[in-house]
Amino acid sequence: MKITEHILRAKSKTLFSLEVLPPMKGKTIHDLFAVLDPLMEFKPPFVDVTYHREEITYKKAGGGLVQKVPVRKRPGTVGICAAISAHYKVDAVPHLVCGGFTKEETEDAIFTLHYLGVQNFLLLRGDALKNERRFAPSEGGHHYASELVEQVANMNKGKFLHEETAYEHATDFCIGVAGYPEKHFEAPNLGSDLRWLKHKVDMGADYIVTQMFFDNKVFFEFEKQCRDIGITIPIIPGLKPITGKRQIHSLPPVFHLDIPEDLSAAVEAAKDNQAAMEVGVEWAIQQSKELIEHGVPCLHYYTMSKADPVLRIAREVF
């Protein structure tokens, strides 16, 4: 079922969903399913399963040269997709990325999981490479979002590459894109961030999934921003509980949001990193209860591939 149709379903009651990591190479899809098992509890309609492009590491390959070796360090999200369906007998919902891909790997990719019986995507353009300052395509793949949402919306309305006439038998994708309450860390602006999530709207996009932020305030301002230019679809605030003392200095640089003083000032005060989770629990069931107050249509919670933070969060929420 589509993630749009999974809202409508509700009828205005919040949803309760979640993203985990695909598991790292020698793990096997039951330790993803250890994860998984305890949340189910709380009947997620849909799980996202993120995408990790490739690493490139460097070799001596002797006479002085250097060879570039592409390194992969968790398996692909097709496949665990395909499992969490099966096993569950929930939608999962898979990132795709412009990184790494041809636009012709990324219709592979798309009519293999349309094959599996997928029915969601969220669209991102991916992060650079370790080694890049900045984000560069794959030759012959996209160089931003909205192109990647332009693809499987014509891929919706029969339009495949390479051919000329459409086909009657289309793809018939609910598209997600990322949004950023404290603005992409590439824009120049909140407003200018604003316009290219509007123009992915008017690309195709279904809904749109935030990226963790601390503070409501800031989601509803961001809310707020999105309606009074024209966004109508849903948008589904993403969030994260603090469960370690460095996460407040790890977070910011890596995500690019703000910690609210209070939630700093506390989490710095705990004695350990077992108090300081306890500081991040509560601060996201508080969290949790004000958005279902304001009415979001669902809560998407980054596991980061731990359930026991999450479950405790939903135990006093849901």
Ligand code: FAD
Second form
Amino acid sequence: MKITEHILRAKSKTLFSLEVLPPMKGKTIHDLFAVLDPLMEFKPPFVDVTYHREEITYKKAGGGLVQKVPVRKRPGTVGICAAISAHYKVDAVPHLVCGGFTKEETEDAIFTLHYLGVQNFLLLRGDALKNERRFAPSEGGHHYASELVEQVANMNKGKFLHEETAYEHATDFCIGVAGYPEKHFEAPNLGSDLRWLKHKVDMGADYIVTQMFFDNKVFFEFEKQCRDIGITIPIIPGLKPITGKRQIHSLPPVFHLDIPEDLSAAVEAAKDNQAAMEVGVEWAIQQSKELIEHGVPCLHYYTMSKADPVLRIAREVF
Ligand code: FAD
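Target state, the form predicted together with ligand FAD; input state, the form predicted alone:
Below is the whole assembly, all chains and molecules, this chain first.
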């Protein structure tokens, strides 16, 4: 079922959803099921599976030469979606990125997912590779998520890349896109970022999932500004509990967000990682309760492949 239909059917009750990462190479699908198993008690109608591009590594090639080798540490997004849908009978939502794909490869991948019964995507641009200063599309690929949204929206109208006619048997995907309550790090200001978010919606996005945030006021303001510029689709807040002391320093540079002083002080004062996790889980519980009270359609938890913190939040909140 489409995410938008899940939201409609819930009739204003806040849904519970999850995001998981494909396991590192060398692990099995059962390692991922071990994360999901306990969380299924809370009946998430959908589970997102992230997409991870290659990382460029350098290997000695003999004769003093160095060879550039692209390595993907977490492959398998499509297969994992198929496995999750078959195993749990929930909708699995693959993340698709622009980076590393031509438009033709994207079209092929979308047909594969269509035949697998996937009905929802989260469409993203993706980040620059570690050895790149800025995001660079593949030759013949998309520069921005909005272009990918437009491609899928066209497929939903039966318009494929190089065909003259529109086909009767169009796809019918529900399209999610990313939003950034604290602004995307490349955008010069929040206003500009919001206008590009509106452009993704105008191109055909059906719902928005936000980057994680730790201050609900920031989300409420972002949501208000979205509504003010005419974005009417559902906005789903993404939440992640802090689970270790170091995260108050590691999360801001990676996800470009602020950690409120009360939270960072409490985590710093925690005697060890376990105590820091207690603080993080309690903070996320309070955030979740307030967001539900506010009437958000769904709370989307970034599990980061750990069940326990999200399980404890779900027990208190859902
Ligand atoms: P876009 O919407 O294309 O925006 C990128 C930047 O360009 C923004 O600053 C925007 O303001 C600006 N912009 C947009 N359109 C234009 C335009 N036409 N002209 C000029 N400027 C423009 N990454 C992964 O690799 N895999 C994942 O699975 C993944 N999952 C994610 C899930 C969520 C919920 C979120 C919030 C992020 C996720 N990311 C993932 C990270 C994401 O790929 C990066 O944040 C990336 O840098 C931006 O992606 P985007 O889709 O938001 O880009």
